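Read the single chain below, which is given as structure tokens and is the form predicted alone.
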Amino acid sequence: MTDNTDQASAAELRQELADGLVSGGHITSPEVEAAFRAVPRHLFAPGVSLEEAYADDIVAVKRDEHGVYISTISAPNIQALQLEQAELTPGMRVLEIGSGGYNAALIAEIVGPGGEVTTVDIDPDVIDRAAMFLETAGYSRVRVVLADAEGGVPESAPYDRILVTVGAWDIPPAWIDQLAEGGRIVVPLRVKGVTRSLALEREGDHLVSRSQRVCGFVKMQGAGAHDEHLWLLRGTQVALRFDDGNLAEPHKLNGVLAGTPAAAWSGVTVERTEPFANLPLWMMTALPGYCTLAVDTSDGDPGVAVEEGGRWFPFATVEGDSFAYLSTRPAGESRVEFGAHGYGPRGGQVAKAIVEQVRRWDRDYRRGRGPSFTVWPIDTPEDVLPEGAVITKRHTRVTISWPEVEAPGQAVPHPSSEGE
């Protein structure tokens, strides 16, 4: 194949791609559309074939010794997710935390030659790849930088808007200082083992959310890194996570797994592919003792309860010496009910809980407007926060908000039963 017909092919593959992402509703602008459709996605991701280049998939750039991604090129309709939260316009001096190279090359198409583009990144492999990649496309323009982004990049400051493309655990002061007046902070944030994208603003000495996207991104290195506490049910199978908190006696939950499993239904049922992204965050801020599931069935079957049709979902929540998880179960051709399996002396208790907040969930919160969030100092009192949830991290305090319910009325009845 010769290297026209290759430009060839790249450029009709680039169209085919921000065709898809458009009609997808990934991409509802007019810049964010021009920069996928001039940006060379190809160039940024060799030793793909150009098919992988340009498939809406996170391309790998580099693995961790135990095969975990550290550093990947994301895939195109997160990007856009972040870059339409953003909004950006020409002129604009953008800081992008987490490098790569190709999203820095869109962010300075939109932005345009009037504008400042700085991407930073803590492994050098990436940052000499990324200043390579951005050479070779012809945006040599774009500010290369290595460094722990927890410190930000104070050199090119104040930023107009900051994009992070890795999964931040918090948001630290540094931030926040070198947002200009009027700024946006588009960052994944992880809360409870749970990510979304935020466009935050500075509202006085506190940041609010804008919008919230579902996303998933590669974990944080550095000062800004944070490791969940992992505690072990059935050798290396089944575990909890707690991102956010700890469990105060972990051993209670010895042997809980060896019980018999107890099942409670909501009669709250779902198409198969109808999504539902405001019900974890809604068990986060209702039950006391959420947390994550991790399930490795690499090695078998680990024995977790679900009924037949049905499956588990990895949100859960722990009461003394019982837990449940959210789970479902056919009803229907094709619709699904949301239920929960517990264990423990208490399984069955914790598993209504659970189906209590579905029925909520369901009523009050499933088909309006999701939370808000909030980001404020780590030492703002208790009395000036908002009603919500309030997450503790290491620099800052988050709150998570929910819209008052107009008239809650009386709880909506459903058929309900336990399993064996």
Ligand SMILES: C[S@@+](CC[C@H](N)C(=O)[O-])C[C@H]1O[C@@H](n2cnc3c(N)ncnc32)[C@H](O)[C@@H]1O
Given for the second form:
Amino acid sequence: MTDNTDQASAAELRQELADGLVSGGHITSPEVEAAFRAVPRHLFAPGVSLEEAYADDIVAVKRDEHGVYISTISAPNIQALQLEQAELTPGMRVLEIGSGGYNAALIAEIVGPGGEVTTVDIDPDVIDRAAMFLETAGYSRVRVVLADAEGGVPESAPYDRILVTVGAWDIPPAWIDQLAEGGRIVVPLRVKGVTRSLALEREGDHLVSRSQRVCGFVKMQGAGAHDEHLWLLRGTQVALRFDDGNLAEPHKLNGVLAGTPAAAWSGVTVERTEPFANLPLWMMTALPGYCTLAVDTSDGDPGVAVEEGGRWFPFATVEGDSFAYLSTRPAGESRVEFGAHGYGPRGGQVAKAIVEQVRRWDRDYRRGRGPSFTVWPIDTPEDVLPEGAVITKRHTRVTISWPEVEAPGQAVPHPSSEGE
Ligand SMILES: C[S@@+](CC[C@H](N)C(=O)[O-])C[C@H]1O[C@@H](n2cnc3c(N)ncnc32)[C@H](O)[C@@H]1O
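Please move on to the form predicted together with the named molecule, as the form predicted alone is already shown.
The next block holds the full complex; its first chain is the one shown before.
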């Protein structure tokens, strides 16, 4: 193939990618659409075919010693989602945290020559590549900085937008300090093992979310890195993960998998393809022992969370010596019913507690606009915080609050049986 043919097919694939992002609802504004139609993604992914460069998928850049991605060019649909959340306009000053080159070029397209884009990465290889690709693609006006973004990039602050493209567990004070008046931080924030891309704006001494969207990102390295606590229940095959805080008396769960699980069913059904992203957020708000369950099936059947005809989800909760996790069973051809399986002396009760919250979610929160998040300085007293879940991080206290409902707390009769 000649260079000209290559270029023609790259241009065609680029338009097809943009068409797909528009028709899929990922791009919703003309500004973001124009950027995707303009920036040649293949120039930021020289090691892969044109088809791969223009697929709506990540392009791998680097893995760690366990094979886990630590740097990628993010999937276009996730980039579109965050760019829409950012609501960029020409002339803005933007800090991108986590580099690759391509997303910085998309930002540069939208803010135009009157704007300023700085991109920062902790990894010198990523920075070298990004600088080279940005130059080749004609975006040498993007400032490329090698640093741990925990401290932000004070030299180019303040920023109208800080766009974080790596999974964060907390919001370091530098990001808030370096945000311009009326500015916005878009950040994939991990709370109790669940990540949402939040668009956060300052209100006085705290930040308030304007939107929260489902997403996935590689984990933050450096000073902001945070590891979950794992409590192994059977070898390394079955574990409970605690991302914020830990169990007070984890040893009480020793041997908990020896017994027969108890099941409870909610009568609440969903279409198999229907999203229910707010359910784990509601569970973590309502169930103080909320955690996630990790099951490794690579060494054979772990005997837990393997269910006939249904699926399990990694959302779980612990009460003392017992735990339960969310599961499903078929309910007709295209629907499934939510339920829970519990282990331990009070496994049945814990499973019922999950089922109660599934019903509450179904009644009050399933169809609504979902919760809002706020982020407060770490020393904010409890009585100042809004009602809802409070998650205490290293630098901040994060809250998850739900819209008011008319008659909260009333039980809803459901046809399904419990404790089968
Ligand atoms: C998903 S990639 C960024 C993708 C990029 N924005 C693009 O154009 O698609 C995430 C990046 O975050 C970087 N990173 C991780 N921890 C960091 C930290 N503490 N400070 C700065 N960069 C960090 C990684 O090295 C990785 O390159």
